[in-house]
Each structure stands twice: as C-alpha cells, then as structure tokens.
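Shown here is one chain on its own, the form predicted on its own, set out as structure tokens.
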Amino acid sequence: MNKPIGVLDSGVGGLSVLVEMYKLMPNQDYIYFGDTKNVPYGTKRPEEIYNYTKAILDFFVKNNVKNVVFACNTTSAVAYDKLKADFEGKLRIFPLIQTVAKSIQENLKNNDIVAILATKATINSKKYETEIKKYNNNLNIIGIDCTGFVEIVENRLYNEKSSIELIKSKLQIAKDAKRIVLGCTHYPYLVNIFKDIVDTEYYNPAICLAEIVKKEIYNPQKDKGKISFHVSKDPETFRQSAKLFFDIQQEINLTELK
C-alpha cells in the first residue's frame, strides 16, 4: 500500500503544486495541509515558520506520510534546513526552492535578467539567487518583495483597483526580466494579471517540482488516488479562494496544530 505524500502550505497557494502533482500522479493519495490560521508565512519572522511548519510535519509522521512537498517557498528559503535534520530518518522533504533551482537557469544566456516575484521572508533570505547561482553565476538576479499579493489571492481580490494598482507596480521592476519565476505558490492564481503587464516568460516552479517528484518516488497504486484537505481556519474560506486551481468537492477539515 502506498503511503500518501503531504504538501503543505500557508494557505491555498499550495493546490497550484498539489494540481501538477495530480495531473502527474492521479494514482497516488495526498494529505494537504494549508496553515490559514497563519497565513501569509512571507510576514512572519523566521522561527515563527518554523515553529508552523514543524507543526504540520509532526502531523504528517502520526498520519504515515513518509514523503513531504513544501509547497511554499517562504518555508523553503528560511526553515528547510534545520527541518531536514530534525526529521531525519522519518520524512524525506522535496523543498521547493531547492528543488527547481537548476531547472530555473536553463536555457538563459549570461547576464539575462531573471526577477523572483517573492514574499518579504523569501526575498530576505536570498535563498533563489544563491540556489540558482549554484548552476550560473552570471545571470543577474532581480529579487521583488511582493507583500500583499498573497491576500489579494487568499481573499480573492483580484478585481480591487488597489490589487491592480499594488501589481502593477511590482511587476514594472521586473519589465525587462527575461523570465520572471513565480516565486510563491498563490502567484499562479495572479499569472494571467501579470501577463497584462509585463510579457515575458513565466516561470512556475509548481511544475518542474511535480516531475521531479514523480521521478523520484512515484509507485502508482491500482485505484485512483484520495486527497484529504486540512486546514487550521476557515474550512470554507479556503474551499471559495482554491476554486481557480482545484474545486473541492470533499469534506475539508479543520485541523488543530499542538
């Protein structure tokens, strides 16, 4: 019997991997955990997304879950190392950043611009310009804190004058960018906003972590595979925001963390 995957995020921005993942594995079964009590992860101080996310990996281990995605980079850029060693032996971890920074420079020609649309937290920690430097040192690497982007998804704003007005002048940063990496999970949901303004090419690393993940621990079972949903707030706040991405139709639970 195969053992589910958990793919955990600060909210609904994680169903844009889980989504990939799906289309990839629609034989293999999912716990995914989005921490709404919490969200946005990209405010919150380092330990603060530590302490969340340990959290949600204790959870995983009581419910046999060996195989863990981050699908958030803010837990990515500023908690996965000290993760990785404190669950040594009972989870293997697929952090996002990490994961698809090689992927990230292919094709870019040296001194291309890329842009990193990102939360503050992950900005800060410059985790994808180091990342993706490991593979091409001569790319020039513009990082864009991107506060505010991830309300606009999680309380479906994306009509407001002042959602436009905040992403617009964002995305002018990153106006002569060769690629521009949607470097937070909800900015999938905002793509088709941005294209309006900037066009270029868009890079969502929700994709790439999928086929990696598939490659590297797919087993398919015979049946289709179950998803469980949890959240720690607002069960149906969370199923209206994931619409775009993935329309639930099971129960969602309401989980609480210790």
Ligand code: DGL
Second form
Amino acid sequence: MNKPIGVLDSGVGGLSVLVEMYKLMPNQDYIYFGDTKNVPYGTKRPEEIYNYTKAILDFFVKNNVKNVVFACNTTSAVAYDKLKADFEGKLRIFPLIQTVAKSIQENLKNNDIVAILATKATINSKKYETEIKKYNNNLNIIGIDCTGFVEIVENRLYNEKSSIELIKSKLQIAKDAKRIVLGCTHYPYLVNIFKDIVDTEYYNPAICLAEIVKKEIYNPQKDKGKISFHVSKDPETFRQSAKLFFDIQQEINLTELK
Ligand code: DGL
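Could the form predicted together with D-glutamic acid (DGL) be given as well, to go with the form predicted on its own?
And the full complex, kicking off with our chain again.
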C-alpha cells in the first residue's frame, strides 16, 4: 500500500496543488490539512507560521506520512529551512518555491520582467528572488504583496466591488510582466479575474511541483487513491470555498492541533 502524502496549507489554497497531484498520481493516498483556524498565514510573523506548520507536521508523522508537500508558498518561504532540520530522517518535505524555481525562469530572456504575486510574508522573505536567481541572475523580478487576496478566496468574495478594485490595483503593477507567477496557492482560484486585467502568461507552480513529486516518489499501484481531509476550523465553510476547485463529497474532519 502507498503511504499517504501529507499536503498542507492554511486553507483551501493547497487544493490547487492537490488537484494537480491527483491528476498525475491517482493511485496515491493523500492526507490534506487546511489550517483554517489560523488562515491567513501571510500576514503572520515567521515564528507563528513555523509553529502552525510544525503542529501539522507532528500530526502527519503520527499518521504514517513519510512525504510532505508544502502546498503553501508562505510556509515554504519562511519556515521550511528550520522544519527540514527538525524532521530530518522522519519526513521528506517538498517545499513549493524551492522545488519549482528552476522551471520559472525557463524560456525567458535577460531583463524580462517576472512578477511574483504572493502574500506579505512571502514577498518580505525574498525567497522567490533568491531561488530564481540561482538559475538566472539576469531577470527583472518584482514582488507584489497581495494581502487581502486569500480572504477573498476563503470567504468567496470574488464578486464584491472592493475585491475587484483591490485585485486591479495589484495587477496593474504587473502590467509589463512577461510572466506572472501565482506565488500563493490560493491565487489559481482568481486567475480568470487576473487574466481580464493583465493579459500575459501566468505560471502556476502547482503543475511543475506535481510533476517533480511524481518523478521522485510515485509508485503506481492498481487501487484508487484515498484522500482524507482535515481542517482546524469550520469544515462546512471549507467545503463551500473549495467548490471552485474541488467538489468534496466526503467527510471533512475537524482536527484541532495544539
Ligand atoms: N496559500 C498559502 C500560500 O501559498 C497561504 C496563504 C495565507 O494563508 O496567507 O502562501
């Protein structure tokens, strides 16, 4: 039997990653944890984000998980290095930004503008810049703090005038970008709105991440994979907000972590 892959995020955002993984690895078992009690992560301090994520990883270890996907850019940006060391020998972790950085810069020319849309914590960490520059030092990378977008997704406020105004004001900053990176896993939920404002190439890191995880650890088997869902608050809100990406029919477990 496949050991489950642990997939974590602050809320429904990580489902945009789970969807891609499930397409490529349908026989795999997954445990998804959405930390809806503490969402959003992106406006919290790095120590807080570290503590929330560590509690989820402890839960995964207790549930026989050996491989974990950080379906959360914020956690990958500010907490991965320390958590990798903490769980050495127990868990193999695939952090989102570090895993996909090489593919982000493919087929771009020197001085092309790459805009990173992400949470405040991710932008402040400069993790995308640091990781992309390992592969190409000649791109013009701009980070755009999109505080507020996660709440729009979690609370389904896509049609509010104030949401559209906020999205427009942030996307305008990226209007000359050759490539726009959806640097928060909640943002694929909004990509059609983005495309109406700035018509350029959008890069969804989830697709590359799923391919790499498949290459590294997938062991195809005959059975169909099981997915179990856990959230730390309001399972029904999670179910409704997830709908745009994932029609969850089964039980969503309320699992409070210390
Ligand atoms: N979806 C997460 C990310 O990719 C976290 C967003 C948040 O909770 O602020 O960064």
